[in-house]
Each structure stands twice: as C-alpha cells, then as structure tokens.
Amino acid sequence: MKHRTSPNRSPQSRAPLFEALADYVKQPKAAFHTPGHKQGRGIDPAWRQLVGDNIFRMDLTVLPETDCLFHPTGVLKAAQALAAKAYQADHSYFLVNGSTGGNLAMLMGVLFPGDKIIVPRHTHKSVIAGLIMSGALPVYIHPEINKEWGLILNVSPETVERSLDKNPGARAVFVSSPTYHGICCDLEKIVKLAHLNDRVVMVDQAHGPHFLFHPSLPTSAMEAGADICVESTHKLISGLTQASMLHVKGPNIDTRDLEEVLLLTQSTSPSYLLMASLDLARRQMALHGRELLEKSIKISVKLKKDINAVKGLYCLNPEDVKPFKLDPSKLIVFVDKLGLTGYQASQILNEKYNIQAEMADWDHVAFIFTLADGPAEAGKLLAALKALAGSCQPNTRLKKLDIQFPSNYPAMSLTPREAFFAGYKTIPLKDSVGEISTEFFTVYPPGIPVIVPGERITKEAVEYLRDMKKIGAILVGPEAGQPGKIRVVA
C-alpha cells in the first residue's frame, strides 16, 4: 500500500515501517515462513493472554511488504532516510544488536589492522571488543576525575590535543559522550581539533539519543560535526531494548565499507518489532520531542533540588562536573552520609519502596528520568528517598572506603587483539598482579573495563574488584564469582 504525505503534513509524521507492518497484519495471509510461532498462533497461551495478539502478529521476517534491512528498497529505506533527516545525518542505520553492535561496526567499518586510534581508557567494553576484532591499535587517553566525588568525568579537549600532537599517524579519535552518569565532553572543540589534524571522529553517544531535540541539552554528536556516532534509542527515549541507530555525516566515512561490516555484525534475522520501535521513536521525537523533553527536564531539575533539601542525601549538580556538561535526565544521588553503600540503598528502595534504580555504586545510586516520567513518578521517588533518609541514623557517614576506580593504568604491553588470541594460563585473580591479561573484568553497570586484554594487571585493579564484590557489585568476567580466576598470557 502506498502512503502519501499531504502538502501540509510534515514528512516526519510518517512511520513507513510501522505502517507497513500494521497494514500487513490486517491481511488474511497464510504464513509458511519464519518465525515458527506463525504470527502468534504457536505462542504459549499464558504469554498471549498477558500481552495480546497483535505484538506477535507484527513479529515478521523479510517479506516483499516489510523490506530487507541489509538491502533496503522500500519501507525500511524510507524509515532510515527519515531518521537521517531527523538526526541531521547523511545516512542512518537501524541497529538490532544495541549500541554494542554499533560500536563494533564503527571501528571495524572505518579502521584497518594496525591503524592507530585515540580512545579513552574509560570507554565501554564493546569498544575494546571492536579493537580486538578490527586489529586497530589503541592510544589510550585518560579522563578527568572529580576526586571529591570519586567520579570519572570525561576527556578534555586539551588531553585529546596532546595525544594528537604525540601521535601524528593516528587515523581516528573515539569519544564516549555522555558517560553512563550523563557527563558530556566538549564535542565541538574535540571535533574541530581532530578535523584540523585530518582525523575521523567517532562518538559513542549511547546515552544521548535525546540531545538533538531540546536546546538546553548538551550538543549532540551530529550537531558537533562528528563523522559517525551510535545512539541507544532504547536508553532514554522510546525504542525497545536493544534498538539503536548509527548515524554518518560528511565525506570521511566510506558507507560501503560500513554497510559490509553491518552485514557481519548484525543478525540476519533482525527483529521487526525492534525496527518498528526505532521508526516510531524517531517520529515521536521529531514531532513532539521538544515539548516532551521540556516537561521532563523541568520536573527533573526541580526533583534534583528537592533531593538536595533532604538531610543526608546529595544529588550531583552541573556545577560539580564543570567544565563538562551534565545531562539532567541522570540523577546521581549520593547516600554515603546515611551510612549506606549505594548497593544497600538500591536494595532497600527496591524491596521496601518499589523503586528500581538504574545502577548503584559504592556511595551513590543513579536514576534515569525520561520523557515517560512526570510529577507522579518524581513524587514517588522523592517520597522513597525521604523515607530512606529518615530511617537512617543521622550523621552516621559511611566509613570512607578507598575503592576509587583505578586510574593508574599501565602502559599497553600487547595490543588487545594480540593478548586476546595469545596462549594463556589460568590463575587466581588475587595472584595476577603484574601479569598480562587476555580477557576483560568489569563492574556492571556501567561496563567500563577495570582490566583489559593487553595490559599488565595492577594491584589497585585487583583490590578494587575484590572490594566492589564485597559490597555487592556485579563483576562481569570469566569465572568472576567462583572461584575468581583469570586468564593471563602464558
């Protein structure tokens, strides 16, 4: 079915893929194709009773009416073109493997084995995975750290500039902005510095899919002139979990190379439910993003002030992270003055007050406040935090724990790829200091590697992992919990 846009109707009001799926499920088709549940008829009845039938009817595969993600000529091509227009990109690609898949595609689609790339050491583990797969050589740069709060901030333009001067052969600069905590670097300055030196700029903007749609939010990667960026549409706006987008702008990215890599890194059975959610999330933000964000930002800013009026609590303010910017969607609430770890506070909030936080750390709990939240949600969170604070003894500050995220990174002994494929021996993590790791250890969330392949393991890293596990952190690494062993280069 063809859809026409009236002269007075914005093209962004269309959702071509969603419209095609909605049209298709109304037709009396006999399905002799995947998926095997055949538009829900084979689904467990309990699930169908819980969610209804239509969601399963729209779980389709590549058909003439639904188009093909890897050779789009119809509704998917139109949907991705609308996304590019909305996000100020030249090309946009739907991702069904999350921003992890986008990071892999960016690195493998731009870099060749042996290419140097300037990359923050505090970046997500998927970026290191992309270095392993591409064979590129990382030149690690280190973020600024707020010692008062023990928070990793972000990389400064000055740090990037120094690395560019020291590494004239580097092909690209990679930046993660915002961080998991919503802290953003000065992308415009970094992009200008990199482009003056003829470097490609890649941005992991997984936590910033909303930035472009409100003027008070930090500058988005495409606005700043980055060449390529990935965004998790599911994290802060209305895509389904695992739904992300990859945006390209300017002449520095060979889109044919990139598309070849997307063929390698994405499922050949992409979910049409995920892709339809991308189509609709783009439409929602293009048409109503500013007004939706205006409401949520105002409520979030007020909520932050209200939290800071509660004795024993402190919610991170923009002034605390200067000269970096702070996304108001992220509420970072320190609870150490209550005598609680963030893990303890998160557990109490969940079990006693039905508040589910985004993440916890040793001294704080993080909450995300999005366009889906309003005064009722803000009131419920504030009431729970007040009750939590009121239930604790005043002035029983948590004993200062010396468990700052280790920042004394050693020099790289092997490239991530060399270490990952090296011969190895398996030893207890506690005995691994000085050895070269062949694998990752992270605390999740946020998934920043404490140990990465190719680095010598430090005493501080081992102690940090040990201490974080003691206070309830989730360690992600092979045999992380039992009995705590690690593979190192033999």
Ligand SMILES: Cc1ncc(COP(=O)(O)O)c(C=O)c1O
Second form
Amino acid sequence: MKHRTSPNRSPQSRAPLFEALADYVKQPKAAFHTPGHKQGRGIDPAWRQLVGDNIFRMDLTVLPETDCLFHPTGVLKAAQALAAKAYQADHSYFLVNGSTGGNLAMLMGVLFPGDKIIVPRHTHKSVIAGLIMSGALPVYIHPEINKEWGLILNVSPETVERSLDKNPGARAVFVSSPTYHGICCDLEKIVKLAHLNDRVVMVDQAHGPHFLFHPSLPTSAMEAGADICVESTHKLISGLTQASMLHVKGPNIDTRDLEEVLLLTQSTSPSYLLMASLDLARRQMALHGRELLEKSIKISVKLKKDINAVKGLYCLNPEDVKPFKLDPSKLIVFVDKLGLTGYQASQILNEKYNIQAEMADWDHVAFIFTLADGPAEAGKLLAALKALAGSCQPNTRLKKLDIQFPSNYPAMSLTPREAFFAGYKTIPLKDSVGEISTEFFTVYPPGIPVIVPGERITKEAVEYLRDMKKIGAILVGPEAGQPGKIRVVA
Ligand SMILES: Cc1ncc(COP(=O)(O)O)c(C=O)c1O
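Switching conditions: you have the form predicted alone, so give me the form predicted in complex with the named molecule.
Every chain and every other molecule in the complex is listed next, the one we just looked at coming first.
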C-alpha cells in the first residue's frame, strides 16, 4: 500500500545518521583517523572555497558516534530501520556502490553456483556481472517490443510463466522494473506466479525509488510482494550519486548470507556523505514524498502533452507501452521526424540551449523530470524543444527502425562465468560473427549488454554496434582498450 500520511512528528521525521554527523562537526575533536584530509583541513583550498567547510567536516569514518555499516548498533542501525519502515521492508541496507553493488549482492547473496535463475536478457550489465560472480545459470527470457517505436518494453507474466513451466528447477526469478525508459512490468502477477512455485523474486528497481510514495505511480517491488529489491536512491530522488538501497521482505531471503556478501563486496570505508544522503532522502520521501511527487507528476504530464503538440516531436505516452506501465518521470522524446538522431538532438540541446538530457539513443532523447523540477524547468525544456524543432526541416524522417537493438539472441553456449574465465583470442569485432564472446559489449546508457559473455556473436549485434558507433553512441567494453576488437573463446 502506498504511503498516505506524513505526520511531521512521526519517527520518520528523524534522520539519525545525518543528525549524528551534524552534531559531531560541532565538537572540538582532534582527528587522528582517516580520511587524511582531516575534516577538510588538508583539502585543496580551491575546492573548499567553492563548497565551504561543513561538507568536508562531515566526511567521516567509522567512529563510536557514527556507527559501522557492517556491524550497525547505533545511528546507522536506526537509520536503516527507518528506511525499512518507510519502504515497507523487513530490512533495508544502505549501499555505497549504487544499484550495481545491490545487484551483485542480490545474486551472490541468494544463489549458489549452478543455481538456475530466470532472468531477462535485456537486463543491466551489473546483473550479468552478478551471474559471473555467483556462478548461477541464467535462463534468459525476452521482453515484448513495441514495433512502431522499436522500443524494448518489458517481460510479460506469460513469458515468465512459460519459463517457470519449462524450468521447474529454477530457484529464482529476476525482473528489471522499471527499465531505464521507465517501463514497468506486472510485478504483482509475476510475484504470484513465482511464489506459487517457491521461487525467490528479485527486482532491479534502480529507476523506481519514488514508486511507493505516490498512488498514481506503478506498483513498487515491496508492495507487489517481491522478496528483495534494489533501488538507486540517487537516480530519481535525492540521494547523492552512488547512494542506493537494498530492501528485503519475507522469509525467503537469508539475511545472514546477504549481509556476508555486502561485507565482501562493498568498501570497508563507506562514505558517510552518501549514507547521510540516504537517511535524508528517506526522510524527505516519508514526510513529503506525496506532495512533492504530486507537483512534479502533474507538471510532467502536462509537459508531455505540450511536447506532443510540437510538430516533428513525439513524447512516449502510457498508451504506447500497454499493458506495461510508464513512469511519468521519464520523458522519452522521439526526434527522428526532425531528421536528427537522438545524439545530434542531445548535442544541439546541450550546446545551443543549455539543456542536458539523461540519455540519447539513435532516434530519441530521454529526460527525467523529478521532484526537484517545477514549472520553470518544464518551460525551459519545452522552449528548447520548440526551438530545436523549429530549426529543423520536418519531413526528413530518418528511416524508422534503421537501427534496432538486437532482439534475436542466440542460445547461450557457455555460462557467463565459464566464458568470462575461458581462454581467449582477440579478433576484430567485424570478423567475430559465430564466435563465443568472453566479454560484454554495451552501449551506455542504458547499459544493456548487446553482447554477453557466453553467447555466440550475431551479425545483427555486430552491425548494431557498428551503426551505433557511427552515430556517436558510447560503446563500453573492450572498445576502451583496443577499438574494433573483441575477445572470444579461443
Ligand atoms: C536498470 C538498471 N539497473 C541497475 C543500474 C545500476 O545502477 P547504479 O548506477 O546505481 O549502479 C542501472 C544504471 O543505469 C540501471 O539502469
């Protein structure tokens, strides 16, 4: 159930970690501990001049007053307990390595080597990394696609059900909801199907840390009854970059195992600034989430209509993704009718109109509209989009579906882990069709691997990567070291 009230005197009005740090900076302590800048005294003066002193004073470490993330008994314990309450979880864990770290922890903390997991192939690369590290065996399932827009939607309950029937031994079902584009699957149905068969349900909710706090937003993983979910508090609400949370509910997760993995995979020096931002983001959402989201959702819904009234532009509507749900915080604006690629439009918006988008793809640009935004921001974006459209010749629409994210995935030849550790040879990407990749190839954002370790490389994937590179996409993977080359199983 979504949050209803936000009484200021509820326990949620406390921010135990933030309050402890704020108290600590007033005390005359002499620091003989890390970090070596000693509460800012040793920091580069140019930086201190720009941002002031307190931010550095609060950059503390494990102390009796600040508690320890991996054995919390004081303010961190209290802060995480408040987060669990706000997020309707039994346990919440603060993460300092983003949802990337959370995905690794979910997979390694729940699965044993050789365990089967039903997992969408269009998942974020950190999930595949979790498969490599855990040694779990993926059973890939595939999303529905909106052919008109060439857009990956999400996985349907029917697809999950078919996979459950075919794989009675699978231990878990993994879903990414929402996707980078804000498209959410029917989590309630998927959870029901999986739980009928005693499967653990893990949800990558990196882009949905706000869902619980407004009734018009899609159902969150914890509301839907998922066993465990990760969310990037930094992506859509007010956590600092990298600050994320992991939530657990019900008896299906062994928290002792999970905590051990969190201890293994996270820094032993977690940032107190990041963790304080989690404490405050939780407080803000619990107390004011509903009203803040009410305002920003209203404005972004109106903005979407206004964008759709501009000739040559199209902003994705909820009807386009049915029966999936669309998060109104995501504005996916197609610019192909202007004769521009998303990358070109994004560059013009940045350089000419000072509008910085969240991401671009070959035919669209994506913007996020959050609780930080209001009518002024909406006006600025709309004016820039109008000016952009006015300066282009409509009619020169790029041939639709010229470039399409590969959807004909080959069967897995080796597990991601086997391929990752296999002996390899390095060959030109253009000659790699039919070979088994030992590594990832990803366009970032959105970070969904085009090539995954263990799969035979397809012509479609090689052509997609070639075409995306040509139009300015950032290819993350082997490109960084040896452009145009890839490691394949020897
Ligand atoms: C669906 C999805 N999951 C996980 C991640 C990783 O999140 P983070 O950047 O917080 O590590 C991302 C990042 O873009 C993502 O899009």
